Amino acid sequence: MLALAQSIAINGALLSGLYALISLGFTMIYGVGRVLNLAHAAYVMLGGYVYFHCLQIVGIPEPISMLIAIAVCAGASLATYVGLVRRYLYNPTIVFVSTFILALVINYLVVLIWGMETKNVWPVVSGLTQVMGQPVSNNMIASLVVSWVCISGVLLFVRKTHMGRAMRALAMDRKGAIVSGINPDRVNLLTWTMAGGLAGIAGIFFGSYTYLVPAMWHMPMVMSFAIVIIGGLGSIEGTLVAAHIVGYMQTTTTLAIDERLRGVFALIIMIIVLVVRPKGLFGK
């Protein structure tokens, strides 16, 4: 029992941390424009691909596979605002089933280029470390540490920095903040861009911490979708609390009880939410 609460523990955190950032660029562009971007999933799976890619297919060095996938990923979701969703900026439903409709067409481009079979990308960070008397994979912890530092700079970012601060003004009070001189356009163009980056980051992560395959995408956007909704849509903080709702709760469901069930109880959580706060834990 205890071997059991320690490995919940250790891979809850490891599991939440992956999850928050990929839900971070989700809710930071719903903050700021207040559209549901559902391409952003498509973009952590395009990450781990390009990344996979460059070093396992072209022999490109790690670091620079890294670069390349994070701007390959920030270039198609700059690409998303610029091109499809600045003139239906004010028409949530067309941008949330464009979106949607991109994703399906990054999914079969992958097919295209990369085909049907499973792939298999090596760990960021090889080898095993104990912790609490537990294996825990390098990878891993390489992608909670990761995870972490991208979070601290996206909050130091966005409280700190002037455009982090129109970014906020534009979540509260969009109206207001036009009339005090904030470009939205500059905003959204920058927010696009960071989430983008963050997804690549993530899908280099979440592609080394399961494997590649032209459907990967399915679950970080369900999972996406129920964090934001839980925590409160556009809430950086609510996601932050969400995410390890949601990943503690997968990785009790996965080791305790049975890993066909592991997505089923946070799609509950999200249900009741919706139901009992519909603005979710930290939504205004």
Given for the second form:
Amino acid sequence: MLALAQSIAINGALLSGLYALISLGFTMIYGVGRVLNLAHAAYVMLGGYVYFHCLQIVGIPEPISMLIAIAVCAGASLATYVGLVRRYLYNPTIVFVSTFILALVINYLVVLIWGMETKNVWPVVSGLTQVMGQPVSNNMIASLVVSWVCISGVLLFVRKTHMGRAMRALAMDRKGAIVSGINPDRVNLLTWTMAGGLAGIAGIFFGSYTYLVPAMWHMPMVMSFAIVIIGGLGSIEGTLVAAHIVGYMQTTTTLAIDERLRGVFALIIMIIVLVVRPKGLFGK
Amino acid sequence: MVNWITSVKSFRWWLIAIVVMMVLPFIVPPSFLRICIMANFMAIFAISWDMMSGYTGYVSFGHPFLIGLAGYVSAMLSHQGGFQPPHIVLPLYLTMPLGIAAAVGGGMLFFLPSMRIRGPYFSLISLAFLMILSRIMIAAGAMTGGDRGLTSLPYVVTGAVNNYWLSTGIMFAIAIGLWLVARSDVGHVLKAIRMDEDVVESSGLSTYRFKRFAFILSAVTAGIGGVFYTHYMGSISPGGAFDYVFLLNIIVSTVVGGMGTIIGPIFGGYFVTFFTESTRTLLEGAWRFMAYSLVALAIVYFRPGGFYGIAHDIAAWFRVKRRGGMQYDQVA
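Compare with the form predicted on its own: the form predicted together with the partner chain:
Below: every chain and molecule of the assembly, starting with the one above.
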């Protein structure tokens, strides 16, 4: 029983960190542009596959492979904004439908390049460490640390830099921000690039946490929806809190109840939050 | 404002379409008819999506929820194994209405509360319901057959020609019925909700009641399509009913045909089905879906009005040409 609780505590923290990283970009894009990018989770998968390809097929050293994966995802995200979303920024139906189709395009692209079989990614950091008497792989610890570094970095960026303040201003009041001289298009370009990069980092660790398979983006997609709705669409702090609720919920379900019901409870919480407090825990 | 009783003239296109569809079984082989049957079902699903999402702007990702629920309920009740442990096997004329009722009831229980919430929340929550139902259907393996689903279900009618008549009849009945609703004042209110819900609300109309009306029509349509489709295929499985590709096909059919038109989704359904079927021999597996997704993306991006919009533009162009100049009432 104690071992189970410890296991839930450790695995939950790790999964929550990853989920926070995945949902962060999603919620940032919504905050700034009032656009839901349904292809976001597909970038996560793309990041994992590109990293795998560079490292294990081409044989590029680890740090450079990571940079390539992050750059590809950031580029894909930027291209989505410039090529697809910008034209229909104020038509949510078209944005929904087109980013959803794009997610499936990326899905088939991955199938065509890498095939349907599952692929195992080498751990970013190898070895095991004893934490509270439980063996935890160093890869998991590294992923947790990286998640938190990225999250703190984004929070600092949003609070302390000029560009970050512009992002928050746009999220609060679009017209007011434009009147005070903020160029929404430039902020959007930066936000989409950042979101893509974060998805890439998440993809590297998500891939090495589980394995690579073309359907791997489904779960992160649904979970990031649940997280941003529970936390409040567009709120970074809310995303962080909700990611932990959902992450621990999921770990508990997987380890203690039934693996097949993975995700169901998170979605039920999401529905309760929507009924009781539609704007989410931290939404304005 | 169009008064649909007086504008009998606009029925002529329906008559032409019905005549064409009635001639078809006598001139084409059964293999072609089988594709038409699939296209008819896709058109029904697309019309159902259009009635709710195309008109009110509440983008639903949960239509496979309604379709799958209807199909599963009817399948579970009519399956030879029956409900376990009591082995009840009901005849189709009972299970099919029950399936449709389940789609409407389940939809009202889950979707309608979320329609009070505006904007992207509704879409996300509808996708969440779809995921939950899919998980539950897999987990409740004793009744639903789990991952593999239920097979060897009874058929309504057998043979390509009979099924063609059946599916075409249902499709036209639904399409003309909803087309009349959409042309009435209710349809105008629904379109107004898509444009600006606050304005509709402030003119004294309860937008929720109109949305509920649109939703129930949509759910009934989805339920009818779901049960007939399930008993045409003779099987149902989570991989087929709750797959993203199925959801994509429904949405793409509607968008490609033209949202908020009822007629457009029929063309969209035929386009999507014939496109995926005709490329079956040319391209394999993932390439086919890739090509299909890219074509869909291109149509959505360059022509958000879909085929209906294109046809409308061409017709307007001819009118202007014939009368020698643009006139005020033709601009819109």
